[in-house]
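Consider the single chain below, provided in structure tokens and representing the form predicted on its own.
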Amino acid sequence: MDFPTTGEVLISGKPTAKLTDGELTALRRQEIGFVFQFFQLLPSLTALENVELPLLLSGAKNTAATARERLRWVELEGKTGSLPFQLSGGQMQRVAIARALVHDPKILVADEPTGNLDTASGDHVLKLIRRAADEFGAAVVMATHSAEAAAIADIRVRMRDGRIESVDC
């Protein structure tokens, strides 16, 4: 979604430098699970439609099948019906969880998930995100100001104005 200013990015071992916007695509429909803090649910697709939505893109089958397997893994599987204004808040970000595991992504970029979240809802998310890195192996990187977010992490690196203050592992 965006290209570094200086060093590489590599993926699979492939410099996302040279790959074709098709290329780019399908790498993160395939690869990478996206968690953002304001959910980026589509209002007029239910919970469902939201999570089946990457398998739809993808020439997937089984994808309703798929689709609320995820659901029911966070918890959601009473709400595939539902409307995103339907949901709370902790709901629409399982919602998004759901939809950035559907397709068993190697990565999960999850920028601040539990920004825009209550304490309870935000520890629900935290537990599936560290689920998700030990039952999916996906290797997740997250984006947080919140400590008890990055308390979940096994490497932890502290950022200062663009650059690197310290790695704790």
Contents of the next structure:
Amino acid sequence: MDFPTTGEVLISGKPTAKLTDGELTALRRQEIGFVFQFFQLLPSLTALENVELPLLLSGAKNTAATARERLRWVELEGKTGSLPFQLSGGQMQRVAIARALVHDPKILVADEPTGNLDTASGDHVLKLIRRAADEFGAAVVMATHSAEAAAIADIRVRMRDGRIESVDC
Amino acid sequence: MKLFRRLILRPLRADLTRSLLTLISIALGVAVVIAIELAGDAATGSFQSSLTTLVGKVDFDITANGSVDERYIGQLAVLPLNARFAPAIEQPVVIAGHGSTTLYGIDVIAAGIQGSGGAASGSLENSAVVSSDLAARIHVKPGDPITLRGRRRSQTFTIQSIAAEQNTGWVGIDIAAAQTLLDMYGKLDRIEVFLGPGEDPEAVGAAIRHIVPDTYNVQTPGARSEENRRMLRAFRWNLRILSYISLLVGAFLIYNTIAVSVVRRRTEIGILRAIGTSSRGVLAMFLGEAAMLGLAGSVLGVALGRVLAAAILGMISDTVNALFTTSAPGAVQLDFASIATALLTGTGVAFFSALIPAREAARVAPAEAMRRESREHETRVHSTRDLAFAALAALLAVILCQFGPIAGRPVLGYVATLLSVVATALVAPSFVKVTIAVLGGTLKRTMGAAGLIAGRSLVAALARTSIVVTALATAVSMMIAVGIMVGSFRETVQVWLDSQLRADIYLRAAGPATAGIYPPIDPQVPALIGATPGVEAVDIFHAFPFRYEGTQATFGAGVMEIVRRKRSLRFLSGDASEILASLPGRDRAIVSEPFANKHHVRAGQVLRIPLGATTVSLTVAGIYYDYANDRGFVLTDRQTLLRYLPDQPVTNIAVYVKPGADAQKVRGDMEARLADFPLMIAPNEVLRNGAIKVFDRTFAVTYALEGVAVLVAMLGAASALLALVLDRRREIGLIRYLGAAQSQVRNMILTEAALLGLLAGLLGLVLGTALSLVLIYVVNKQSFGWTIQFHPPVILLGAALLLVWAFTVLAGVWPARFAARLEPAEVVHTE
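Please show me the structure of the same protein in the form predicted together with the partner chain, now that we have looked at it in the form predicted on its own.
Expanding to the full complex; the earlier chain stays at the top.
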């Protein structure tokens, strides 16, 4: 999405800065899932359609069934037809997680996933992210200001003013 | 002012493309309105005879149905009045080797003609004055000969002088020479009256009326011009209304532009409100934006309109001359009043279109400043209420169509048209929602994510989508309505021509065919034709303009027995053969449908028509369908006419060839026999094709107007799509995050464009068909008085719809490319 000002970002051994737009699209489509602080669901699509979207974009088959399965995984099978504005913040973020995992990505990038949620919803979301790593084998890269959130990670990289301060394993 | 500059002008500059698209839309709308007005004025502005440049300002004209008897000049001249009475003839004439022109016969000595460009000597009866326009066309100068072909003979005149600064072609000769040349001994077209200083016009008018028969008309040339203008009123009104369509489409787009401005700047408005700006101040800012766009667009529109007017003047002038009356097109004149009207109209339309979104802006609460993100705010859509109002508007439109014209104009028909557009605008949101819901599954199946998102995005921005769809649908509907009307009219005219033009060969005096002018044919001609081998029947026709109840119409007389046998006139009611058989030998007439409608005439009614010095009572035997012109015809058997006007010349002849005879050979023989007479001899198909050509030329302007309206709508579609893209940057970036390729984003926007085109096309088709019924059965009927049969040109309309749809998709190309090139990282950065 963004390119490093210095240094390199390698994904599966490939430097992202040297990839063409098509290759970057393919990378996002197949290998990366995103979870945002403000959920970023398309307001005009239902929960199911939001989850289905990455599969539709990649031209996959049985998109609705796979999306329904992921929604069941985040415990929202009863909300498939709901539009985002009909969901709570926690529910929206769970839909966003289902969407991020629907295409079995190798990497899940989560940017402040609990930053806009109350504690209970935040805890639920963190559990789901942890399960994503355990059950789907996705490498989760999560940026957070919250120590509780960071606690679920296997490796914690502490940053201050754009520089790495420490790495805890 | 500072606030206005910062909140309104800066964003307009920042979003220059959209600002320009809106500006161009208004400019085009205003340009079309002013072009039609200016060209209409120029094409119809000059009804005054060019003769006034020769003889000076005329105070009265004395005219009569048929012709004016010359002897009244003598009786008038002895009246104790300070006035001069001058004879005048104004007829078409053929110049040997140079086609036709207008011939003026005047009393040269009395008029004391002065020309310019040098004078040549010559006797009075052999001298001619030529207009500068004609002199330039046929390359002549004073002293040159000019040969004019009369009814029986040709005569060569010497050009004595050239009348300078004339924009029409004419040649002036002495009245006596004109009467000899045209076989009009003792007859005049009119007597012109010039008042001396201090003479009372009313007293002179009364004295004249005392001398001339009651059947003669005594009127001022101004009244004649006014009569002509009245005749053109319906034609000009319909053009004018059509020209306003582009402005109406533009109004929807202004509404959309301001609505988008309000949506985009909601947070800024909230901040302004929070720091003390009044809601009235906010309202004024957005209305100011609209007025500014309107004014700038109008200024551009005035300049463009002036250019367009010059371009379409020829077309309008041709139509006026072919269908209505003789008028020399003047120069296009852009005066202060036209400029002021255009600026006021453009700015006013922009201002009023912006009222609703500007009021929405004024209602923004200061709390909006606290919003975390600028979410799309939509004008609330009240579907049920809107549908109820739409039904009410449609019902009212239907009711208004049942009423007759107001002051001769189909005002209620126009209001019904406007109400139909309002009803469509109110139905549009529900229509968009339902159609997208129906198409949703198919879109997703066939186009995947692009189809799914495209449909949903249009519904998500429903108010905005509806406005664009309504604007485009209005333009499309007008195209369809006028297309159906013109197509139906064309088919009706074709069928009518088939029934009218049954003869094999047609003859009339040489020269251009102009409405209301029927140059005479030499009386020897019918006999010469009758003697041509192979000729079965000769229908001799006499036509001349006459006045009835203050308006002009055409009186015609033919051999009704031949008409009955050979032609298939269609009557509104009654048996054609019986009606036509009842005419010969009796004071009976048939009238055309436009005449009947204009004068509220019914079969069986008695018309009192002045013919020469007598007023004749004619019983209406029937009303026939006719589309020749909207002045209307009164037709009798020729023997009836000749009983009252024995010298009335023949003006047209229709020749029927014997079955089995070679029509081409007969025509060749006939041409050889008639070589000495200046005649136009045309076979059936030439006349028929000529009539259709005039018809098509008449509606060329209409198509041009439609084209501009559609173009304005296209610009609106492009502008609206661009706005949708700009406001959905975040969404587009997100889709890219989720794995959309650039091509998929492009396809998504193009699909939205295609959907807009489809929705507008469908809605436009329904509205257009409804409007075509209003145009055919209300506006046309009330304006021109004729019945058009409904014949929609399906293939042509299908092709036009497809073309509009293709152009709408094309309008989406640029916004689509713009969307595809957006940087997806923006989403992350805004977070």
